[in-house]
Every structure is written in structure tokens, then in C-alpha cells.
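Shown here is one chain on its own, the form predicted alone, set out as C-alpha cells.
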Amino acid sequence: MKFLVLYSTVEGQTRKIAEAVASHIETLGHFVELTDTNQVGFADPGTGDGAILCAPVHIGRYPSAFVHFLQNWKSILNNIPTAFISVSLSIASTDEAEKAEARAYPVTLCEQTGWKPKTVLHCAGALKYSEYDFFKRWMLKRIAAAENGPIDARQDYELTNWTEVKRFVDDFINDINTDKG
């Protein structure tokens, strides 16, 4: 089978997740086309047996180019099996209200765009202190401290659960095979 892994990224962690998804699909013996939806000349989603889309949430929003991509391609995406990996640090929170807010982001996105993915994974991203400017580093350290999270800004912290990502991909592909079977 042929799968598309389409992503949008802001700080690079979502690209890393999409690359891991594509690599895992290839190890399962499938063909994969990996494309950044922010780039001109992206893949036509109608050419695959299924698609996994990945996008980060920053300040309560997905990247506008990703939203526009969904608005433009929703009719084709809704005609093939699709899955969505929503990347947000809020999902790693110990505060249930923050987790609930993170779970609502894809619902709002789907209402806004008309896209209907078959399944959604809420995935934590990374704290990349080394890449942040002074203000962003200060703000994220305060948030992390309130969560009893990592605050040593001399290093970065990857919060992505890679086992969960692989399991999500496996389940999605198994569901497609079951539906075809």
C-alpha cells in the first residue's frame, strides 16, 4: 500500500515525528511519501491508500498553512482513510483542564475545515530551550515549573512517546486492512 505522511512544523519536532511515522510505515513494507504541507508542490493526497497528517499547536492554533491545506483538500482527504497526530505540550500537562483543552484543538480544527480524520493521536512535543529566545525560554520555564516539569534550560527535553506513535500507526494500518478485508 501507499501512504502519505503530510506534516506542518514550527520548531521541527513535528517533522521529526512525521519522519518517524514514515520510517515505521516503510519498515512494515509499505511505500511512503513524506511531504511538508507548507511547501509548494506538496503531494496530492488522492494518490495514496491512506494518509497520516501531523501538525503542532502553538498558542492554541495550528499553523495557518496547515489549516489552508485542509480546507483546500478536505474533499479528497475525506474520501481516503486519514489519521491525525496533534502535537502539543499541553497534552503532557498534569492539569486535566489543560489536557482537555489540548484534546479540543483537533475538534475545533475539524469543525473549521470540514476534514474528518478516522482517528486522532494527542502527542507531546519537545521543550527546546536551546532554540528559544530569552522571553520564550523564560515563559516556558515558568509553565514547566508550575507543572513540575523540566526547567534546566541548558538542555532540551523530548516529551514525545515514540512507542505510542508506533502503536498509533500500527492500529491505523491494521484498521485499513480490516476495512478492506
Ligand SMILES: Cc1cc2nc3c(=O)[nH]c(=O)nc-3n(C[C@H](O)[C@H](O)[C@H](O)COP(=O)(O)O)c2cc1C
Second form
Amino acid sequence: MKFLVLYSTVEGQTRKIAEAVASHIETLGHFVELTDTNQVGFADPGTGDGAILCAPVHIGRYPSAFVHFLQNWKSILNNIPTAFISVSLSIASTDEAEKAEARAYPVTLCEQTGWKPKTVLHCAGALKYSEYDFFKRWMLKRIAAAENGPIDARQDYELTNWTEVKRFVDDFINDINTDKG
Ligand SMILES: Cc1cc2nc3c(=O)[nH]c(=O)nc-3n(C[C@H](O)[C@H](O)[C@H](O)COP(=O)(O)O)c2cc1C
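Coords for the form predicted in complex with this ligand, given the form predicted alone:
Then the entire complex follows, led off by the chain already shown.
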């Protein structure tokens, strides 16, 4: 089978997740096309047997280029099985209200765009304090503190659970195979 892995990223962690998804799909013996949705004018996203889309939450929303991409291609995406990996910090929170907020982001996105993924993974991203400017570092320390997350900005933190990402991909592909009979 052929799968599309479409992603949007701001700081790079979602690209890393999309690359891990793509290479896992390849190890399962399938073809993959990995594309950044911020690049315009690439091939029709409907040319795969399924698609996994990945995007991060920044200040309570997904990148606007990603939202526009979904608005443009939703009819084609809704014709093939699709899955969404929503990357955020709040999903790693110990606070239930913060987690609930993370779970609500994809619901709003789907309402806003009309895209209907079959399944969603809420995936923790990364805190790259060393790469942020002063303002971002200050903001992210505040966000992390609200979530009982790591606030020692002398180091970076990768909170992504790679085993969970691979399992999500396995389940998505197995479901497609089951549906095909
Ligand atoms: C400026 C900024 C704002 C962020 N805002 C949120 C937020 O509102 N909620 C949240 O859960 N995570 C937030 N995060 C955490 C990101 O979702 C996380 O760092 C993710 O790994 C970023 O993905 P990317 O590297 O692909 O851009 C924010 C991160 C940054 C840098």
C-alpha cells in the first residue's frame, strides 16, 4: 500500500514525529510520501491508500497554513482513511483540565475544516528551551509550570513517546487491512 504522511511544524518536533511515522511505515513494507503541508503546489494528497497528518499546537491552535491545507483538501482527504497526530505539551500535563484542553484541539480543528480523521493520537511534543528566544522561553516556562512540566530551562526535553507513535501507526494500518477484508 501507499501512505501519505503530511505534516506541519514550527519548531521541528512534529517533523521528527512525521519522519518516524514515515520510516516505520517503510519498515512495514509500504510506500510512503512525506510532505510538509506548508509547501504549496505538491501532488494531490488523495493518491494514497491512507494518510497520516501531524501538526503541533502553538498558543492554543494549529499553524494556520495547516488549517488552510485541510480546508482546501478536505473532500479528497475524507475519501481515504486518515489519522491525525496532534502534538502538544498540555497532553503530558498531570492536570486533567489541561489534558481535556489538549483533547479538544482536534475537535475544534475538524469542526473548523470539515476534515474527518478516523482516529486521533494525542502526542506529547518537546520543550526546546535552548532554541527559544527570550520571550518564547519565558512563555514556555509559564505553560510548562501550569502543567507541572519541566521548567529548568538549562536543558531541553523530549516528551514524545515513540513506542506509542509506532503502535498508533500499526493500529491504523491494521484497521485499513481489516476494512479491505
Ligand atoms: C511558542 C509556543 C507556544 C506553544 N503553545 C502551546 C499551547 O498553547 N498548548 C500546548 O499544549 N503546547 C504548546 N506549545 C508546545 C508545542 O506544542 C510543543 O513544543 C511541540 O513540540 C511543538 O511542535 P513543533 O516543534 O513541531 O512546532 C507551544 C510551544 C511553543 C514554542
